[in-house]
Structures are given as C-alpha cells and as structure tokens.
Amino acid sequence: MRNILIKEIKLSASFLSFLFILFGFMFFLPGYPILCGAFFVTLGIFQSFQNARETNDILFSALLPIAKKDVVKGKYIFVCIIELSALLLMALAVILRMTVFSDAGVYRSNALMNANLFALGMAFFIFGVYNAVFVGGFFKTAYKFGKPFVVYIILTFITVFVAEALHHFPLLEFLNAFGTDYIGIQTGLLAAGISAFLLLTLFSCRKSCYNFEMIDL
C-alpha cells in the first residue's frame, strides 16, 4: 500500500490537487460562503482523476503485482490526505476566529456563515459526499467521471445553501455561534460531521473495491 500511495502522489497526482489545499484558508474570508473552500479543494482532486484517466493510470495500476482493491484504496487514501490537509487549514482558521478574532467587527457584521465548529463539521460532510458520490461513482466504470462530478456539484451547492440559510431561522441562531458560545452543541455538530465523513468514505471505498473487481479493464 505504501508503494501505491507513493505512485499516486508522485505520478498520478496533479499539481493543482496540492495547490488547491490552500483554499482551506477561505475560512478566513468574511462576506463569502466559506464552505465553497471545500468545493475548490475537491475541484483540485478532480484534476488528478482527469490526469489519471488521460494517462491510463488505472490500467497501469491494475497491471502492477498488487490486488485490484489496493488500486482503489490507494486512490481513496490519496483523496483523504488532500482533504485532511485542507481541513487542518480550515481548523486553524476556525480556532483563530473563535479565539483571537472572536470579537472582530468584520466577522461580527458578517451576514454569512461564521467559521465555527459547525462550519468545520459541514466541511467534513462535503468531503464525505465527494468521496461517496464522485470517487465512488468513478469506480463504477473506472473511466467515466463527468456525471458523478455534476451530481456532486449539485449536492454540494444545495448543502452550502442550506448551511448558510439555517442560522437565519428562529431557534437556530446557535449554528452561527461566535467564540465559545454554545460550545457543547458546536462540538456535537462537529462530531456528527466527522462521523458522516468516515461512514460515507468507508462505505464508498468498500463498495468501490467490489465494483472495481467486477470491471474488465
């Protein structure tokens, strides 16, 4: 598995996949739907899948003396490394905005979602949706990725819209908490996002391994 992962990083990956990790810093932006940062990170990962398809990387990997399921697992691990790297940047932004910048006027007057633990949990959820819908969809054929990516885009922007709108409804103001306000609920929401990410990713990976075994390359 170590060797297939090295192959993913050094040969298959697009430079944009690593560059777009920096979109995690969008969690610092006021007056902007910060969850779009998660989408841009996945757009960078998409470039690696496009590069892999054009270079017949999947066929090359399948011809290596490894199990076919390890090809799938290598892709998923690579994707998760990129996502978790971006999440670290998002977490840094959340920590700073919940502490050092908790009373900054530019954030307090922001009508859009605040960078808090709920927002971080939603970023985990979006990455989980990407892994289930796009990566899982790709491994149904190991070649076609247009339809899965379009479906993912639609689901993601519905998620962003709903997440941005929720705190404007009565009794849901806690979703846009500043500093350590509602820290217990916020922590629970983050845990729910992480759980969704893990379940969607693990289930998708398992199903993709099965689908890939059935494909005659």
Contents of the next structure:
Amino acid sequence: MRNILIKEIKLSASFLSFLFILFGFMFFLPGYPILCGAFFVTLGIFQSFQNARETNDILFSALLPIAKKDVVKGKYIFVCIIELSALLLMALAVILRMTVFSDAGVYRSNALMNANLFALGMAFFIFGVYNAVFVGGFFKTAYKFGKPFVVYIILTFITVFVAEALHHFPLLEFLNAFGTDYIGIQTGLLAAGISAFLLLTLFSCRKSCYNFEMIDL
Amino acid sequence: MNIVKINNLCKTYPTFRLSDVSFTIPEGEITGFIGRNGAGKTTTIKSMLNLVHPDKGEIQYFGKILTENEAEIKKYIGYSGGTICWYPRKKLSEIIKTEKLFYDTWDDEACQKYIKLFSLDVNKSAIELSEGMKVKCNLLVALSHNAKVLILDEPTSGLDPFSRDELLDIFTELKKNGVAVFFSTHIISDLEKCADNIVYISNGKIVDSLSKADFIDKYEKNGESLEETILRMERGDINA
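I would like to compare: after the form predicted alone, may I see the structure of the form predicted together with its partner chain?
Let's see the whole complex now, leading with the same chain.
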C-alpha cells in the first residue's frame, strides 16, 4: 500500500491537489461561507483525477503487481490524506476561533456560519459526500467523472446552504456557538460529522473495489 | 512445461464475440499470436492480464488461477502494450524509479543494459519520444523485472526494421533463459523469423494453436510462404 501511495503522489497527483489544501484556512474568513473551503479542497483533488485519466494512470496501476482493489484503495488513501490535511488546517482555525478569537468583533458580528465544531463536522460530512458521490462514481467506469462531479457539486451546495441557514432558525442558535458555549452538543455534532465521513468513505471504498473489479479496462 | 493455460475464454461485446478461446504458452518458447485487426487478440491479451472480465473460462499461470492469485502472478508477467504511453509529461527515469518499487525481482543491470541497447534517454518524457521509442520504453520495464512470461501486444508495430530485428533477437535470447514470450502481431514475417508456436485467431475464434512446424505442415499448400498461407486462410480457405 505504501508503494501505491508513492505512485499516487509522484506520478498521478496534480500539484493543485496539494496547493488547494490551503483552502482549509478559509475557516478563518469572516463574512464568507466557510464550508466552500471544503469544496475548493475537493476541486483540487478533482484535478488529480483529471490528470490520472489523461495519463492512463488507471491502466498503468492495474498492470502493476498488486490486486486491482489496491488500485482503488490507493486512490482513496490519497484522497483522504489530502482531505485530512485540509481538516487539520480547518481544526486549527476552529481552535483559534474558539479560544483566542472567541470574542473578536469581526467574528461576533459575522452573519454567516461561525467556524466551530459543528462547522468542522460539516466539513467532514462534505468530504464524505465527495468520497461517496464523486470518487465512488468515478470507479463505476474508471473514466467518466463529469456526472459524479456535477451531482457532488449540487449536493455540496445544498449542504452549505442548509448549514449556513440552520442557525437562523429558532432553537437552533446553538449551531452557531462561540467559544466553548454548547460544547457538549457541538462535540456531538463533530462526532456525527466524523462518523458520516468514515461511513460514507468506507462504504464507498468497498463498493468501488467491487465495481472496479467488474469493469473492463 | 506450459506456463500459461487459457481454457474456454468467452467474452461477448455488442458487436463482437470471443468464443471458447483455449491455448497454452510453453516455458522457454516464443509463441506468436496472429490475427487481423479486430480478430480478438487484444481482448484475449487483456483477459490474460485481468483487465477484461471474460463471461466464461479460466486463465492459469504456473498452475494457479489468475483471478485468485493476481498480485503474485503479475510479478512474473512483463507486459508491453505497443505505443501506449503512461504519464506522457513525466520523465522516464521517474516512472521507472516508481515502477521499480513494485518488483522485488527488479534487475538494475538488465535495466541499464536495455536502456543502452534501445538508446533510450531516460531524462526525456514520453511525449518527446517517437512511436517506436515508446514501444521500446514499455519493453524496457517488461524486460527489467525478470519476468517469466512476456505478454506483448503488437510490440513490433511502429518499430523500424533494425529495431524490429533487434527485438526479435532479444526474444530469442530471452527464451534461452526459460522465458515464455507471447506476442501478438499482424506482421507474419515476425512469426517466420522467431516464433516456435503459432496461435491463430480469426473472428474471435482460435483457428489453431500449434508449433510453427506443425502449422506449416498442416496448412501450407503448394510451397506457399507462411504469409501466403495465413492470408489464404483468412480469406476463408482453411483446408490445406
């Protein structure tokens, strides 16, 4: 698995996949829908899939002395590494906004979603949706990615819109908690996001291994 | 001893059907896979590499079923798919270095030998290579990891006559070391030069799979050359 990951990074990955990890820092932006940062990170990963298709990467990988399912797992691990790197930056922003900047006026007066544990959980959820819809969709054919990407975009922007809107509804103000307010429920929401990410990714990876085994290259 | 056994391979596409393809590839011999464009050579080869899933049939290497021992078996297969190129903008040296990681049988000495023999500049990227050089580049990797079976899909297409001759000589050299060479071609003179066995496919069916000498004995008519025999057979006159 180490070798296939080296192959992903050295031969197949686009530089943009690594560069776009920095969009994780969008969690610092006030007055901006911060979950778009997660979308931009996945846009960077999309470039690697485009690169892979243009360079015959899938066929090259399938010919290597590894099981075909390892080709799929290698892609998922690469994708998850990029996502987790971005999540690390997002977590850093969340920690700072929950502590040092918890009373900063620029964040307090922000009409949009606050970067808290709920937001981090939603970023996990968006990455899970990407893995299930886009990566899983790609491995149905190992070359078509237009439709999966469009479906992913629609789902993500619905998710961003809903996440941004929810805290404006009565009784849901806790979603926009500052500092350590509502820390119990906020932690629960983060855990739900992480669980959704894990479930969506693992289920999708398993299904993709099966699909990739079935298709003719 | 037969290294590869293909039994009753069937694959149906909307406009093409591979029917009950069966043949064997013996150790230390060169087997030519001949057939016109669209006869089913590439589908058969892709099935032999687990890239295409047959509807029916079984493929065995060293007595083991391919689908059940894929990773282990692929270590001993060298494959070249003609002019297809991987990562066209990456340096060949970078691709080779990465590919080397996957083979514990990788032979640096052999790799250097073939780089010299093929006059390959590994600091170039695939996009800078001619079609013939791309074939050589694919062959380089196939030859550098001490494969026991070489499966080559039209390896001589796009090569100049000198390189073709060199390549056929390499096949002869490899067979002396016990390597089974299986190559598809539609260039019949390649078979005449070096093949020990001929597997002839037409319209998705194996017409016959014999040693070259037996093939000539069975099908040759009135002192024809092998090329004339196969052309006649392809026109529908199978009986000698």
